[in-house]
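Listed next as structure tokens is one chain, alone, in the form predicted alone.
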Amino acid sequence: MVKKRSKHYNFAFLDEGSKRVIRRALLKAVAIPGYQVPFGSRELPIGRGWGTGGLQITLSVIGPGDVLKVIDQGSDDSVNALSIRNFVTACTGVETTTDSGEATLIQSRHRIPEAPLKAGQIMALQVPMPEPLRLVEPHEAVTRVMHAEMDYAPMWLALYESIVRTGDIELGADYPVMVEDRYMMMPSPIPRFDNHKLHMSPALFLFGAGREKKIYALPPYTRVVSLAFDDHPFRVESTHGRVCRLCGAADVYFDEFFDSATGGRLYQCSDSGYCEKRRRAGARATEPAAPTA
């Protein structure tokens, strides 16, 4: 879908000088995978903490020929996704899509699409907290030194203590990773189910934290490994026995619903565009999946 660009906006809203400054920060971030690059976060007509970092990246790299997809927690139709999509199209007029395979630029809050990304695609992720060491160290000056010295022992200790207390690492999202065996990185609050999609991906990942004024990146085919111990390997959320009630998909990340009629649970693809595409292709579930207890 293509919309006419409003004449009241500069193309992509930001002034050209601001876009150049952000693009320079992006170039440095791409050159040093996983390194957090400070940048002058600009004012936008949405509140900080609601996606300004990812939106500034999108507005700085988007061009008239791009095809845009915006998702929030996997959904193309949430308030956040619709608001950002409408804003970007109002000031660019670019074509939009719900199919991740058709998009050249994908802006996301907390999910990576189920369909594998392709070379030439750009994934811009909104990030509320870019510093992985904030869990163990509150001071910014100290975390900078820790990154410079690769002093990640406090984080490893925190993960070990979680295993001792609960038997597992209690991080369902924002699970830290090591990038090219050099920088510890926060992958934005994607579920750990999505972490493997970062490793050796042919797409370019750009991460923006507007409130924290940080940008970092994963260029294509970058080695990304989730933190784990030899005797306690990294594990993702189990989807065993679960299927989407709409399209019958399995082995995807699900939204979970409570069925008041039966007291059980129903599951649906978190990635609404992926689910919609499967249904259009005729991959409907033959009957609604039975609720599980």
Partner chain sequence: MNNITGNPAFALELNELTVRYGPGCPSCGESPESLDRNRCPVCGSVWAVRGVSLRAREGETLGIVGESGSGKSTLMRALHLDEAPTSGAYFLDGGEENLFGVSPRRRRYIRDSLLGMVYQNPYLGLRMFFSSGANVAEKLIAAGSRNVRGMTERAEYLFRYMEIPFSRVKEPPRNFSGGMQQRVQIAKAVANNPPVLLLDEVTTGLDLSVQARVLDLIKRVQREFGVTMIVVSHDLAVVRLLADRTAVMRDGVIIEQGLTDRILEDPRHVYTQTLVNSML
Second form
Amino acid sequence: MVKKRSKHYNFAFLDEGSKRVIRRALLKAVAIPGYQVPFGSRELPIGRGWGTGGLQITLSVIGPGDVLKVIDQGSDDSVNALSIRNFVTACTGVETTTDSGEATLIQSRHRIPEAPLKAGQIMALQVPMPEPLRLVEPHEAVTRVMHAEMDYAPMWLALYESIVRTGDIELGADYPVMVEDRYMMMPSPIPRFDNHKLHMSPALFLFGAGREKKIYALPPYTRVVSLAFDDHPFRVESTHGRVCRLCGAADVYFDEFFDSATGGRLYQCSDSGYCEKRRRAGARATEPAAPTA
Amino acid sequence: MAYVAVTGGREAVKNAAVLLERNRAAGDGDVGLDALEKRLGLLIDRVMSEAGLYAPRCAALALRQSEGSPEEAVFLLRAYRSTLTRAYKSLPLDCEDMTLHRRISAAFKDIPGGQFLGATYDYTHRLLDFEPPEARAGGGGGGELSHEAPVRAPRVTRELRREGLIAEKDGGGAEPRDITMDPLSFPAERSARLQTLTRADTGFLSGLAYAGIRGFGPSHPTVGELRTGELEVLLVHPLFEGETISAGVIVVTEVEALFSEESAEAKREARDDPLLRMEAGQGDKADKSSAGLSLGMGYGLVLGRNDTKAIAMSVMDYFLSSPGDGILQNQEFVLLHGDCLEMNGFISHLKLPHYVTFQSKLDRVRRGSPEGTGSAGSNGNESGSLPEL
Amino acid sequence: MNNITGNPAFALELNELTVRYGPGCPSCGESPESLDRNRCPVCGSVWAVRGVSLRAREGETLGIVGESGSGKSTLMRALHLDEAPTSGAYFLDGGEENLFGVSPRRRRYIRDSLLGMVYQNPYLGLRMFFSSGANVAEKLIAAGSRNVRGMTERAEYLFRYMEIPFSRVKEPPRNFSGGMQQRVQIAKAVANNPPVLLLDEVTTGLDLSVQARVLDLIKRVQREFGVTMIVVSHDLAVVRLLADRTAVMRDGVIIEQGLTDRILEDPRHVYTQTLVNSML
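Having gone through the form predicted alone, I am curious about the other one (the form predicted together with its partner chain); can you provide its structure?
The next block holds the full complex; its first chain is the one shown before.
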């Protein structure tokens, strides 16, 4: 789907000087995987906290030949994904897709597509809180020194204490990782289920935090390991016994619905593009939407 | 099917736009841009100040487009400014050159050049007026003035400076950092602090300064001088050496607030006394009787007319320049949380769907407490919470 | 006489440590005799520690006594690498690197793995809102352990050893008495068997009976962990109980050092004589 772009603004909205500033930060980020590069974050027509970091990356790297996919919560059709996609197409005129396999550039909030990414693809993730150490230290001046000295003991201590108190690590999505045994990094609020997709991926991952004015990156084939203790391994969200009510997929991340008629729960692929593609290829739920108790 | 997953985002976004358009077009007749700009001047000033962009007509456009929401209007101006190339830097402005509209001092009764209230609500009675302006006494023009403002006047603090009573703050003369191009880093230099404060949300800044003066800050201010007036913005001529070009005239409000503090010598002694640092409370305290007091100054300067914000800025400038561990002296706390766009953007993003992260939280809670009685932690981070160190 | 590597005979070696606060000037730099106690009357600089050298063999305990302001706390902070010295060299276990010159990351490693510190004020040494067990684990985590069960078992073992009721391992130290907090600090300090333990006024401010029990515990640790200790105190009685050898500090310099018994029985410096007399 190609749209005609607005004549009132520059290609991809930002002026070329701003794009260069952001691309320089991206290059530095790629050169030091997992390191947070401060950058002169620009104000955009969408809200701070609504994906301006990811969007600035998209706008800085996009060219007329790109094919764009925008997702929020896994869905191409959610309101914020639409709003961002409409904005980017309005100021670039690029082609868009819902098929992650066809996209050259994917901007996402909270999910990494289920279908494995390929070499040459760029994934721009929106980041609300880029600093993993913010969980244990509020001051930026301190956390920068902690990264420099690789002083990650306070974070590990907090995880240990969480296990001692509750028997488990009390972290949900946005579960921190170690990059190449050097930098501790927030993967953006993707579910733990998606963390492994970062490890040794052939695609380039770019992370943008607009409000916090930080950019970081994982170049292709980077080692990314979720924080865990030897005897307390990293665990992803359980998908056990669940299948998508539409396409029958198992072992994917699900949206959950309550069936008010039966009181049971229903599940559906969170990645709407993936689900759609499976159904186009003929996949169906084996049992017709049987609610599980 | 009892529950249908939310789809049709396309329709929803389109319908929201239609409804907004109805609000904007409600009632009889358009809101004239000229009236907006001239008669809602204080609102225009506030929007320009928080946007960091002096453009009254654009601010009027933005307010008309946003049903009068100042934060939406600030947002529009900031986003518009992102697309503009910056071609020039102005020469430094000196507020002593100001063509005065208003000038008061709370420190001295009689000041060289005199005090002049100018257009202020300070001494009006806030009685809701049911008549249109044209129907009021004086026929809309407001009647005759008995005094004119002094055109120019030296700052009140000039005399105090000459006496050597004012402890100058750091950062004078250095090339300022442009926080819109180069993000804040900590500790932030004074130029970066002042820029951040002058663009801060009016309510945020006033609230912090109020809390500080009530007792959560180190000191109580006296407004040495508050002045509002016009300044001409000049650029170096790109071709003819030694010549300048006028870029136009802006209205600003400047405040110099005075605080009594230990003199520089006294502070140095306290800081350098290693016995005090080394064995806190055990060593002999240095004898400070000779050191005495001096005046500390906080500086406020905001675009347009906004007395409260300018005073609050001067108070916060002083707090941030004073040594101490109070929360209002903590640079990261004060400077990172007062930007209109950032605070409103982040708070409002909570309205976005968080299905994925909430599922992840639910997974933790259900696993941790089979009865579903656990609580999903939250400390502003999608991860949830960890024990606090 | 600054050597460039450590002497293998010593577990801890400190050569000519000087810590100055303030700019220094030709007057105080060249003629230390011109100081007013430890302060330069010309430039106001304070020479908190001047030319202090210490040597301790493995398993030996070195006592340092002196009044407030004598520089012993500054010396202790320098030994724990919390204070950047003006000059001096510091070696552990006959090593080749001067620990005062290492990178911040290396410094952190040394502090976490080779040194243990017990502070007078438990708020400096403990995270008061974390479980006591986690406080012990912190030292193990910092030294690289990533095994929850292993760390928990080590914490439990040390709690038994330090005679802290096992039931309190999940409680935060802020609920504990002063003596109990010092026990947790000691457990934390020795958690990963560091070769050197630094004790800074650990019994000051405790009731006498509690003091005696904490000192007993330290003596046990001394015997059974084979650790080299530096014990700083203003109290000669503490040093008499724990230290093999003792140095007396005043105004930033060591005025007398030798075997603890000798210092107590035959003090040579007038100041030391005053100290000994006041104890008796």
